[in-house]
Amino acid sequence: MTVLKTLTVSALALAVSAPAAFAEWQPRKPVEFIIMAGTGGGADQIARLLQGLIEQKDLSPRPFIPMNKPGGSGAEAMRYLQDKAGDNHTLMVTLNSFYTTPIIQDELGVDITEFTPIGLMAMDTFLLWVNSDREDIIDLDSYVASVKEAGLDWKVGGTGSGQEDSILTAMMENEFGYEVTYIPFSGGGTVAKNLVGNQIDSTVNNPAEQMEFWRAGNSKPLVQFTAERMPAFPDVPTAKELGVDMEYYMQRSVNGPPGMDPEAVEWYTNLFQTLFDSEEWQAFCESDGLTCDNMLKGDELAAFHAKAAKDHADLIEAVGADKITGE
């Protein structure tokens, strides 16, 4: 009887102290939330908004810690994620350099198909911006005329070299038959500040990066590179409206390192689906000119990445890698 009682007590004790592995998976330590760009840019703003919502809504038992790793046009962040294979406590917010950097820096040793797709949070957009002081530039035609007159003295600022801003700049050079001097910065926030400070002449910043200065009357958008006018900019024409067949978007997705445990992937996917569906996220998308129609995840997001990588390889070949990297 004593032995039976002892075994029963031991079994109860084991049940009470069952390791967390038998419970639903959840983070056991702080989650590194890697941002493959500098502070103040679109990726940084999005990551910190998501991190704030996670904390505000108490959606994680452990905090998400934003970490900027902008080096090498995102190469630093991608190599870091690659080396974290099997780690369930590291995620990264990506942009289109997720595709372009491994193509241009083939020595990086990163294969994006090995990363773990979590969720596509939005498709970000691009607009052409100039300083509001430029009263002589009122539309795309006057912009092109000014750039052609200035030639290489015209300075276009963008995030990094060999990534989305430089690609779109090269696309415009090919389309309009001019050449500019492209100046790379570590993040879109720095680009925006240099535009309003007149250190550069124009930029193709994402809306969120220029929004503060636009609302203050310090910068003005001339054209948006979208299929239709965005609700946030109802008075700004699209390039297609003006007869220019140019459309380009920036993906904003969350991805993990290779080899994450399926239970962790499911937990993070559910977390970001909750964030995607939240009123706060949807309101941000509408006010800041992002498209947030559907959160791709799992195999759908993996297929999206594969196609986008091929599309960017074709685009880089079409406009010339030397124009994009400045080499």
Contents of the next structure:
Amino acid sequence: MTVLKTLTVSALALAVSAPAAFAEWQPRKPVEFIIMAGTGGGADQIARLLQGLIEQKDLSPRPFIPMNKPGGSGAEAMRYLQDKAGDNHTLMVTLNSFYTTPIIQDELGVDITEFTPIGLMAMDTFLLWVNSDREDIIDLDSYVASVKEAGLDWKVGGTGSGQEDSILTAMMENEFGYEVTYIPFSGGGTVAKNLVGNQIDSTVNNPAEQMEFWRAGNSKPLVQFTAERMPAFPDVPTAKELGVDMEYYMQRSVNGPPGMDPEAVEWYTNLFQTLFDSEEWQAFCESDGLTCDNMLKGDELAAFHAKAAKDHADLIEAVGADKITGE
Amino acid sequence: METILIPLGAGLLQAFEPLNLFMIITGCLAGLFVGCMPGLGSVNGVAILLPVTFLVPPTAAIIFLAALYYGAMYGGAISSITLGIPGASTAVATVFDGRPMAQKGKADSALMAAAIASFIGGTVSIILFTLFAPPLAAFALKFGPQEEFALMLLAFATFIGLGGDDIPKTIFSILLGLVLAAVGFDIISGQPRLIFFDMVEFQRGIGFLVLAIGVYGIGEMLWTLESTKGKVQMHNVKITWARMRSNFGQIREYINSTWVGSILGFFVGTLPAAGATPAALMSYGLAKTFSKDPDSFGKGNVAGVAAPEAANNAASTGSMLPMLTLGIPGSPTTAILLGGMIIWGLRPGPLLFTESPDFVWGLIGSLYIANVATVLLNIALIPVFIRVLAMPFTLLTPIIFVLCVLGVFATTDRMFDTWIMLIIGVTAYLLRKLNYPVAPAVLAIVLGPLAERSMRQSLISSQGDAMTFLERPISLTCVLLAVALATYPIIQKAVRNRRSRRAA
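Right, and the form predicted together with the partner chain of this protein, after the form predicted on its own?
The complete assembly is shown below, putting the previous chain first.
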């Protein structure tokens, strides 16, 4: 069945673009799909959804195999991808630590502009969450008051020094003039679990990581760090509405190691475009508060990465690297 | 209760439809194969097989994945016993006694014990799951970093007696493992540390399989070569009906450790941080500590095979709980199940049990059936597995060597790790010649990172106050138990020494 389908597709491709079809590149072995974060987090959920869609829609002759490499705030994954230079069978789903980790850890020896950009699948958002047991905290003001009262006893959970949530936490510390204790966990799912279990006091999780706990009434969002209220959270104010100038997004893009063959890049770009346009992906974006209007790819994505890397360097300079790494 | 029993019954009935039965048998066989190939690893194996599940209806797909999952869990024991190479980290404790049994020509009884203990572990665990899943999910949330660290302490404590008589050598071995576990990125700050000779390859750390295959594959092979001068011919066991029955009768010798391992395994498995490997190691340690004959452990005691196997199967069922209710998979294989769920539009979370009871209880129902099918297949295949041991040692040794190299390379795709594995293998052999126990080092590399992370998280959250471990009731209980367990073998030994002195 699969063989037949592949044959039909190849035949069609042959008919459409006869000269190019002979050079048509396809994965010849399973594709390693690296996630630069732990299991259960936003990036993990996305990678596993994409992997499943690829299988279900039979888009690749070889399977995609998701592998979590969360070590050192993504350093492990980026080092791995760097070592895979020239390999056509490794891809990585990125977070913003893609920009921040190489800045904070300059001895890592990774230059992100060398990686091969494939496609920007979505822009993810952040909300501030507390456990719903905290009845005294109903909005941003009561939150700030509680944090100030608790001081360093206030525990914020996150996914690692230099990860986007630690940057957002540092930004909030600067904005509101308080200091908290930041505890790194191995992934967004573990952070969510620790918030629900009252092991930590607050967190800035992505919507996908808290969605199910929120629906079950275990946690509640206080503020969203977006320009406008997301359709999934119509009743939660944005920081801007409350007079706090904070807006922060996370890119969810797919990238390859340095020096991938152009034919492979083209094949993967088409694959992820198909996934991006699929009903399932668009539905996921809507339900989980992601923005998926159009997929940046190739040079556009490279330019996007370059700008974001610079913005993050400025941001880290502004809040201070010490504050983020907790040293 | 009805809300559980009706969908569970439906799930059980469904499993008996011809297509589903076929999926169970295929799944178990594929799982056995995937599990017993060192390094092939269930992650790759299961991911490659995931497409199969899209060709059949979702129920059959779940059943297939559950069978595969079980098969892989059983399969891990097979290479541990017959080849002495742990197929997965969960099966490492099975090597401790499984390998010596095989060398004594008792591979068939070891395999039988592994199969029966796995079956009991799996069954106890599914029953506990059926009865207590929702309250346990709430209990798991009480486990913060402090409790996780206390649990790891408990795991280390069960191993104090593991090294034999020489406690300083045991401690050295644990420390060696901890140092190797610390190589790579610091888990809190993300900075690289212990990068020997500034080689960037060390940034990725030393994987557990690299160490375990080195120690047990290469080290053990060298040891056997030396001690037998290559003359050994593995025992060619004739499997007869009477021998099978007597193997089955052996169950009395290990049934107690099996019950303990099953219950322990289930509880440890339900904690999101732990998983099947610590469960198996703890179960082994407990079986040895409370055995009437602790000295026979590590030399081919059948309870030393049964205890970890019961625990790892029980834990893998237990780890379904954090996956279903919290979305945190306890093992790479559960992560694949998670991937399947997302495709079928099911989101793991606290509401899954109430919103999709058909799925949850259908899955549990199929686990019951898969467990029965796997144990039957496994026992039926014992004569096939032990054929491996009928090979002359001169033929088997090169095969083991190739499997070790291949296994490491296949997992990490780097020649560097293969070299490290060989170096570790030779080192392990030398340590053994000097009478250092190697098992504690293997334990340390598995538990070290888990213990380090939770300890540092706890200390950050308490702002450096170590009393935090004693201030929380669950954590305090675990710490006290750990102290009791660590001192028990020492006191026991002292008592025994005094008795023997008095007798003399």
